[in-house]
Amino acid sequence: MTDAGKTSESPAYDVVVIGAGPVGENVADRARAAGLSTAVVEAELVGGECSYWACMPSKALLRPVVARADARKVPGLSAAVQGPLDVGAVLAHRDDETSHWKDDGQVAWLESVGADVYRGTGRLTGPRAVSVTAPDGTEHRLTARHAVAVCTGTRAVVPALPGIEEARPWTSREATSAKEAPGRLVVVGGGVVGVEMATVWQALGSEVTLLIRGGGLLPKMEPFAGELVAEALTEAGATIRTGVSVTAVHRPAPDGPVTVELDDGGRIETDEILFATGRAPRTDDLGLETVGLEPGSWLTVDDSCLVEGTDWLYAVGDANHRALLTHQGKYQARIAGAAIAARALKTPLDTVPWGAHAATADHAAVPQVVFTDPEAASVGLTLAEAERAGHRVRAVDYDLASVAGSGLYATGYRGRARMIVDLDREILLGVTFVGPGIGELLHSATVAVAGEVPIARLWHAVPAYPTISEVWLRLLETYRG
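Just the structure of this chain, alone, in the form predicted alone, please.
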């Protein structure tokens, strides 16, 4: 034990992981499974953004909202679920899913795999060298024999607008951890965070206004995805304004309302304002300058997540900007862990089973589900992306309401499916589904895209009747004409 403010030279480790979110945990697990000694450094809660302010709380909040929306469309059940949600129960369930923002269980899991956990801020001090400043000021100096893995994730970006500091805006963290529903909520941004949080708080009693600088919601998906989600949000009571930007915010009284000024000269008064306007890498206070890299930058990596120009530094998950999704970060962690172990043990990478040393899915088969009502899910390329990439493609669409299973799922079912066919190779480059309950369809699409399954072979993958997955048969029939 060292006194506060003192420096302690700690043992060398084979691998030092900075950041103990799901990505860092998985890198540590893979390194330990290969027999490599591993230290993990975390400045906040072990378990990271996903466990406490992103995936887990947001989905805990969304689940009752979507379940009620589905139930309202089921004959014999709809009359029983017309009332409001029990807001207190929803928030209590959210709190349970976040372990009440305590990380004892996550710490215990890391320790159970044999990783040493260091609480504090980790910074690079040179090649293979990391200093950890603990909350009491104690400094530990760690050395990595083989690899340092940066798994520090991202933070929400809040624009530098007049009045922004006094307004104390919400980011995704405040939106997923709020203790009560605001009477009025302005959401700035129409991406995943914006539409999911608009869905939650509108259903929990807030009067929600969505402000979007562009022309529609979910701009990185097929256009019809944003259109169907916007239609449902509007029907639920939310107001959506496109083509507008916020120019200033004012909150004169600490507990008073916020006045939002718009570039069209308009003003909106609200109780809270959420900026869901992008993410930035948590690399600004990481000591990158000590190893010749730019502080605050995204870290460019190869398919093993090795930072370009180094043979020891890895950037895994959001920090490398390849795919800002928890499941892709965990996938990269499995890749990086295999690569670190292979290099440490002098094993040729091309002998690693299944090609598990290269994150090829980041290029062509990234899946994502937006848990709104209706759900929107996609994998691979959109039509516009495929055309920009120079592929000769055809988009094949089908109305999900025409599939037998959808009518059984809900009365008045609305949804749409699209597959993007590479006409030269007759494989799928992308698939998008929008509709109630379609999130569970996505893995079949991911297998088809990642596996480059020929259309001729997909014809023999028979969907069970009567399920919504019968849309696969209908898409293939439409393609064959």
The other form holds:
Protein chains: 2
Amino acid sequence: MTDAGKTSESPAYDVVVIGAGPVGENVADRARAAGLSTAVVEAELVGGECSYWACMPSKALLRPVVARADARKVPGLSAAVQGPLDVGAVLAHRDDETSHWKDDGQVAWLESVGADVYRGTGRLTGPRAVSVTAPDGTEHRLTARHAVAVCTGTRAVVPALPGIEEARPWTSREATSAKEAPGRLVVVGGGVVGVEMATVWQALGSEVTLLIRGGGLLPKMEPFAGELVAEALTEAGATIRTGVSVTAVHRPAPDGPVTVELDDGGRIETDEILFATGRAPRTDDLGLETVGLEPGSWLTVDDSCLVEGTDWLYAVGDANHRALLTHQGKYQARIAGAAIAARALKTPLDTVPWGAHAATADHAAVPQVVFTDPEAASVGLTLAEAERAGHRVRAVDYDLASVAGSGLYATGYRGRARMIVDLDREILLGVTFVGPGIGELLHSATVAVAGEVPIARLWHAVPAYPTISEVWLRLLETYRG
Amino acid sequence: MTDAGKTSESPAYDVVVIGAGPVGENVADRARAAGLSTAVVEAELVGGECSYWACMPSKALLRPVVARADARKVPGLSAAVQGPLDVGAVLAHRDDETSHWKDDGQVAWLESVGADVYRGTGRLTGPRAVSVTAPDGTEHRLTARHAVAVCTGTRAVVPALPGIEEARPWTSREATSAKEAPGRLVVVGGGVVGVEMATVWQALGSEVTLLIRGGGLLPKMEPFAGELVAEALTEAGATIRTGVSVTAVHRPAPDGPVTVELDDGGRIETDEILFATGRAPRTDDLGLETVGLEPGSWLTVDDSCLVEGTDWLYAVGDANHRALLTHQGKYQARIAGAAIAARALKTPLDTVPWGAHAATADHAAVPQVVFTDPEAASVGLTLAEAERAGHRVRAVDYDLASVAGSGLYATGYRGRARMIVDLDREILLGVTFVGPGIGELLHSATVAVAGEVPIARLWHAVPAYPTISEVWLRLLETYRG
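Got the form predicted alone; any chance of the form predicted together with another copy of the chain too?
Shown next: the complete complex, the earlier chain at its head.
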């Protein structure tokens, strides 16, 4: 917090960033690196959703679960890890990894790059104008000479079901910050949040029931990803019910159980219910109406993250709906920050595909790792996406269990790999790996896809033997046929 | 074994392969895929050193050690894995992974691709002529219409020290196939075999002393690799002594201990001594003298693996001394097999750098993973190698402990990454990662180096958050400065 924040003047900055999650932090960092004066406005904790209620706590909770699952498949070690995890130690570690929900470190970092931090709710009041309402009610009016960047992210969407308020449902925030494992937990939704949280709480002692409307888990990935994760989750003791929707919830006693009504007429009693059913942009209370945009909407941007129809408003990260992932938002932030600087300083813009000011990877090479047992990781297009986009492609599949390195990693290894070959350009459009120990392997695919490395050259990228990476050789051999 | 092997005729093949390790198997596979008749000669087990006395057993032994070391750094799991490994289970698994030193499966595979397998010692008797002396003394004389491929690999070199014979020292073979942990084990040599076997046997119960002539472990990697491995090995209880050489060994009683004399005047008593001090080509009993080459020499080849001065003799894998690694030998085998076929069938040769018939990666992108705690992995050139080769380079370093994914992987994470940037071409010449859980991360670097992906494009290869792979972003940021 700088002195500027204690006055109600109207200080002018080159750049005003609304939202100090990882995305806003990176926009500010790039703007400052270019010598632009920068204000950052944050209504909650500096560090954002990722640091306190998403990536960091979820992965702190998942790592012990996945490490135990892997260790159970290692001869000579498996017997020692049959027992339960030390839940207290896991939760204490999660608390450490979220800095106990305190943001001093992140504030210090932002200030160290020379950005001014304003605590409060930031709202546009017109072009290049932002008002900040501080917690004590003070209002600060900021002016942005060059750009305002909206980096406010998303919030969980909870469906407006009968009884939803009295049921006090969990969202991703409660699921990642809970202080103890509920006895029974119903998880609604089979996307990444749903499967990761089902994995965590089942392993930490809850009796988990996963309810999904569709037919499978992880519907945005290749179908085998959800199949393999569902298999392991079921073996771990969770119940998965497909093709069902929740129609109502009841929690008659404040501390009592929740009854969940389903569209097939069934009922489930549970201690907590988590809705992991989607995200909405945090743009509803942002003053968008003052600049001709619709409150609550996703903001449509070009590849430099400039909002359509403006020359000063940027939307970076989740709010632009390009790829709702921390790392992709940070990528956009680096690019948008550089583009803001180039436009401000009138240096050359490089917005051709894969240029320094174009977030081309958002279209072509978005990576994601789901930290479940088994891990599921993908980059670029799935087969279905590639076909929909009109590419002439071939899907090349390989059973990861047939790779020497997999068998050495875990006895009874189960996993699968797929690469999508663009038959016209002989490059890869997408790659998916599902199996234990493949999380770090994904980046090889990301380099291949984003680098548009020709198949003929990938033959010269030799995987070290005997790693799981040797699946690359097997995929190439399978493609050669 | 085919019928051909039971006669003493002189059958003609298109290709004769001497040595049926992974390299010979792959040459045969590629020759057969091109429709060339192929004989494979093997004096020991089909599958070679890698399958029975190197990669497979060593990694089967190492995986439990490394998995336990990693699990000990995971909150909620660490307490369960403080005890010793179940040594019997580990050794039994190693026995399974080596198929109990039986090669039926590998013979069946070779026969399935249509190669004839000859059991016995293969020797050149002149250009394109190979004699096979079978175990029963029968001799088979084979003719190769197009090519003979020497894929005989290497053997361990044991120095000719006083007392060496009576000491019955271990080489990599005994170290990977031992039926129990010796009480005390002296390991001589700090290369990959030395550090991997010291890691295994210390964890399986031996009191290990590692003796190295030079100043550090893993001397072919960046210096920090050996430093970090030495630190962990010492913490695991092993003793490392640098700057010492063994001058003599004594084992007065056949079942008694060995006394090791050192050049500093010291002595060590041990139960077994392993020499991991280098490899020599298995070309001494190959009939090289009949074709004007020197027995026992490394065979110098071009990028298609054709031996200098010949148009029919290939040396593939360790015997050509380009890169003594199974995966690199297999890579050469694919290329040599294709080159043999192209020359035999008079189809176009593609021997330009990175062409289909040029093992260019041998010079530019050899990957290696050392499966120790921490893992050490590298591809391409080290800083010292790049400078020696006259490149204008910059080494970019990053502390892996500062990556969010590292802290989530293991509490108290220690590790380091380095990339070598070619400042003239703005591509990477080499990358090294050292730390827990980085083995599968190496392939991202291998794709970047072999793919010659420009730094400007690597910025678009976004690492998934929060994986250890995010070190890529940190390295790029550090380079940008």
